[in-house]
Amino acid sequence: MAVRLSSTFVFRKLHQLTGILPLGVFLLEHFYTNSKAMTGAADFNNAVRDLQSIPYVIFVEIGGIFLPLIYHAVYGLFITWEMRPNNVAYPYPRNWFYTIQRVTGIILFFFITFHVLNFRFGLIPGLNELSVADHPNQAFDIVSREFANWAIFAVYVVGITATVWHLANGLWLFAVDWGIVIGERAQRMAGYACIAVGLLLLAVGLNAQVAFIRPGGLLGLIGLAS
């Protein structure tokens, strides 16, 4: 007998989907991309030179990234206009954990789209206005330039910590929804893992910001960069 799937279901199976896959290669792409910058200009400015060097490079960003993280934002703007919090009645773990995924989500909406813009294609009026993709030789200096700016870099922080937060919890409830972690105590474990996960993005994330403005990011403050 064939199951009949509601549009519904579909389209969360796939907004949980998008989140995993693009939102977790954009983020870990990333950090692996500005950690460069911990070991100086050179080789953050050849990392960024070599993701140019893609073939087809803007192709691939839109049909791996750009649309995929257009439709998990859109859903789930439409995910948080439905929900109804009813964290004050029941105060539990899971339901604020809930309403925090949707605040980051709005977050990360307005913060993807601003770091796109500014650092992607250089679009943001009053700031550097060069991109970082077309211009690979000058990147580490643009990048450190707005970052030298206290404003920009709060916003950085307030990002980057809404996106780990967004894709650690975006882990747990995928695994749960798709039944990869089954019973109380397995998905008790599968949330420490991700709280695990979270933590240690987050440290190599912001270590990663402060190299643009300090050599050796947090770590060279205390001897551990090479």
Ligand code: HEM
Second form
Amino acid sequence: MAVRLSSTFVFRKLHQLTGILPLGVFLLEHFYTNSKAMTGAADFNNAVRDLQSIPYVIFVEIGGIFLPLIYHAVYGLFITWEMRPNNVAYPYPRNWFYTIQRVTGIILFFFITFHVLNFRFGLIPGLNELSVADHPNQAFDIVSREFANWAIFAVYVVGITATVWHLANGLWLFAVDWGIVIGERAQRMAGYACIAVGLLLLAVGLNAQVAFIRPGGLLGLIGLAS
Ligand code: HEM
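Switching conditions: you have the form predicted on its own, so give me the form predicted together with the ligand.
Shown next: the complete complex, the earlier chain at its head.
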């Protein structure tokens, strides 16, 4: 018997899938590369140079990051526009998480647009007009110069926190919606696991950010950097 899938169902599943693969996986790679800043400018610059030497890198970026990101962002904004928040009438955690997933999505839309134009393309006039990707020898210096500005630093703290929340809650939504965790107890345990993953990712993301202005990052501040 042939099964007919509605286009909304397919668009929705594709939206959920792109959030995990490639976007979630890319975020892990991105935090890994950023964490190279913990051991200094040369290590970070080498990591940027290695990434830029991937054969056909521009096509890898377009197919593996930009297109899935644009699809997920535009369809996510459409879902948000259609949303029916009920966290005020029913103040349960799941209802709040529903609203926060959409609010962080909107924050991410603006943050990622700014971040990509700024560091990948160097297109924010008056702020940074050098692309980090095209100037690996200066990559660390470009980022650390910008993070010395407390307003830019604060924008990145908000952006990283919103991204990690969105991914950690998204992992839980995905696992439940795709039938990977079934049953109330399993879903509760998966919720705790996603909180743990989120806290760990937040620590790694912010530690890497601080490493651009303080050697070793947050760990360096308490004498634990290697
Ligand atoms: C750029 C702007 C973005 C917007 C506007 C956006 C919007 C949304 C919205 C509205 C949802 C909820 C869908 C639902 O409940 O059915 C969602 C889910 C999700 N997003 Fe995003 N998002 C964005 C970026 C990202 C990024 C960068 C990542 C990865 C780091 C990501 C990962 C996820 C995941 C894993 C889910 C859960 C999928 C599911 O519901 O099963 N999103 N997004």
